[in-house]
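Here we start with a single chain on its own, the form predicted on its own, put down as structure tokens.
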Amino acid sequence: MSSRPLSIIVGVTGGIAAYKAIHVVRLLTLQGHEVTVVPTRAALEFVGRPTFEAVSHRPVRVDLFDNVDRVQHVSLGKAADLVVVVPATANTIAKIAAGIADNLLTTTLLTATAPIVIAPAMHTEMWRNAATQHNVSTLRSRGITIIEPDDGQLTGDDSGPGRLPEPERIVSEALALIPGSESRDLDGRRILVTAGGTHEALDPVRYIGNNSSGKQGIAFAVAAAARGAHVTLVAANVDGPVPGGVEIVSVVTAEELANEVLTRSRGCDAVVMAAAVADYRPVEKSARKLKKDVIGDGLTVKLVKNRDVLASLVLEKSVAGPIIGFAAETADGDELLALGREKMARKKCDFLVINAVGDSIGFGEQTNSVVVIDRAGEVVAEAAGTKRDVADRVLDLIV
């Protein structure tokens, strides 16, 4: 929590994620923050003034023509440590890309001069049409933070990026830009983490791969950052936005990420090997797409053996602190930790987070459930929740 209340401006669009506004704007007064709610007409459609009044026990502002003589379009803008926008829908964010001013929201963004952030929701047509993306771009140019939208069920069947995330990931990012607004306890701290997961080819359009999506490591490089830490962020193939303020090493290959990792971690004061890193790779790869009618009915294909990267840093001893590996298992319950504890005699990192995966679980998922284990095999965390809570539930272990 901040050291002080801050003024805070929670806009809110006519998009059906407007009730998770609600919980944004309760999570924020009970931080003991002075929340004023500007909602669109549109918005009203889909939550009443009442409810948001309710929350945040202040007046709602919706039209320009009110308090007309303390000139509040300008005076909102003007007294607020911070405005959020959430949900933002494609036609608020077009609005104010271009600058147009006509309704008490727009305007008040035009006048603030506090941090802004977006938290945009749509349907994933709207949210990939060149229009909206150039309007994102636009916003982030002026220097307005974005918090990509996730991954997820839509309203009705639909499915795919554009759903809002929860409250809790807008909160924390949000205040993360107002120094002393949330724990720095990571100020200063180098952290690199890896995400995703290794492809290893078997010629130039073929690989062998896993159903990595890289979406745990990458809430724990934005966690990180938001506590203070500079992070470097190895991603392997990762499915989604990669966060601002975090800088970023691609890779594709188990080698090509061991290289990086093993040159960039020297020094740092921790690494999170979040990545699913392949254990093997073939021992040839064709300079030319395999054939079918060349190969016949069947192929053989000669693996051989990665370097171990975690074991690796471990006997390396060149990370100033705890080194943080992960176990996912196709197991549950003893059996879980069981194969957890057999891994960590193996890697002997500092701590093993360790969860289960499987067709419809870990993988992608935008919630995690882990269990977190020391070098003597004792357990000394649980987590369970959205990503961006089980990775900060992880680093108070470095803490």
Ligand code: CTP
Contents of the next structure:
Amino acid sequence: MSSRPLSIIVGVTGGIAAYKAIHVVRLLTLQGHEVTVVPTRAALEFVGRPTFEAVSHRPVRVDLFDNVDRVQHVSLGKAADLVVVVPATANTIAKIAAGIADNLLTTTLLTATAPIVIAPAMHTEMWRNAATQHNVSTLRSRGITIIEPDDGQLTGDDSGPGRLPEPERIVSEALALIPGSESRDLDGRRILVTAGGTHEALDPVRYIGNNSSGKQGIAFAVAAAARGAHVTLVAANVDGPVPGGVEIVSVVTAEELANEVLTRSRGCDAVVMAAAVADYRPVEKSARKLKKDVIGDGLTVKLVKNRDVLASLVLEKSVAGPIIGFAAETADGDELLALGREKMARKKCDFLVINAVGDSIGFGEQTNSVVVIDRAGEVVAEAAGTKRDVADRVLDLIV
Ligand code: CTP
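For comparison with the form predicted on its own, please write out the form predicted together with the ligand.
Starting with the chain above, the whole complex follows.
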């Protein structure tokens, strides 16, 4: 841990998502930050004070009249480097917008000079209500960061926008406001990442390739390096700039990628196989450009199977930590998961990151949406957002 430890206030208000605040506090304390939890009375209807005390390792106070001698609301607010309200109900958002100070949390918010991050969670109707939306834009205009709620399953049978985002996303968006506070939880670790798509040559100017842009693999390399890892990026024909601070090994073909990965991954702490590796290559590469007048109306190319790098890595057991595979499939929902599970049964890596691809999703985009399964085929994470968000979520699993 070499990141700067921060003094963070986590305000918790009375919504069913209050239980997710426990994980937010846990993630922040695991990263070495000092967390003071300030729940409202209503929050304690959902999660008890001892739970917050246990995860934050600090006493939890709710009332303005606890520790009056220390003028707690002022001392807490002034000392904080960051304030995160998770979950924030429509009621508390309205109070903050109006400057109401009727409990320790709302009073502390009025004295805080540090960045404030608010993660709303409520039913869709309440979120879309004109009053709530007006209050949210008032807070934004004052420089407060509002984390957009997810669209998904809510309490009961309802679903729609209003769901609290995953704790990992809240933590990473909140810490991103404080330069130098990012987690260095991969400090000193060696991680090999593959990115891009291989090209299998037919002749000196033509190849069989695929649509992988390399963006997701590059996002993994950047995220792992930011978290302190020494990263080797085996890059196959990637689009766009490759980051600094990362060792880059450029390859073109699946065979070159296999050779580099199998030698360079020895002793690494993790391998992330984000590259789209060609399953087959032409048996022969013509030394000269193929000519139509010689070939005629039809061209048959004989292909031979390439080595499965991921499966070889798993068999060799020369990587010290987790091996992460990817499954890009033209399916969705249950079928997508079933195809991922089949792939996991064949590849037997530690985690498989499954995503849907098609004409307008996945490849080349700035965002991604994935499901991660473990070796038993259980879903261990779901992540959506920028490719960097997805990378960070998977790196959390590696950690
Ligand atoms: N992979 C690999 N070596 C190959 C082919 C794929 O290491 N020769 C890796 C990819 O980097 C990815 C995972 O295996 O992490 C899944 O790749 P994919 O091509 O989707 O799987 P396949 O087993 O080839 O299945 P299919 O093409 O039939 O879907």
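Rigid core: the largest C-alpha set superposing within 1.5 Å between the two forms. Residue numbers count along the first chain shown, from 1. Bear in mind that the values here come from a model prediction, so they are computed numbers and not experimental data.
After superposing the rigid core, the Cα of R58 is displaced by 2 Å or more between the two forms. After superposition on the rigid core, the Cα of G99 moves by 2 Å or more between the two forms.
Relative to the superposed core, G14 shifts its CA atom by 2 Å or more between the two forms.
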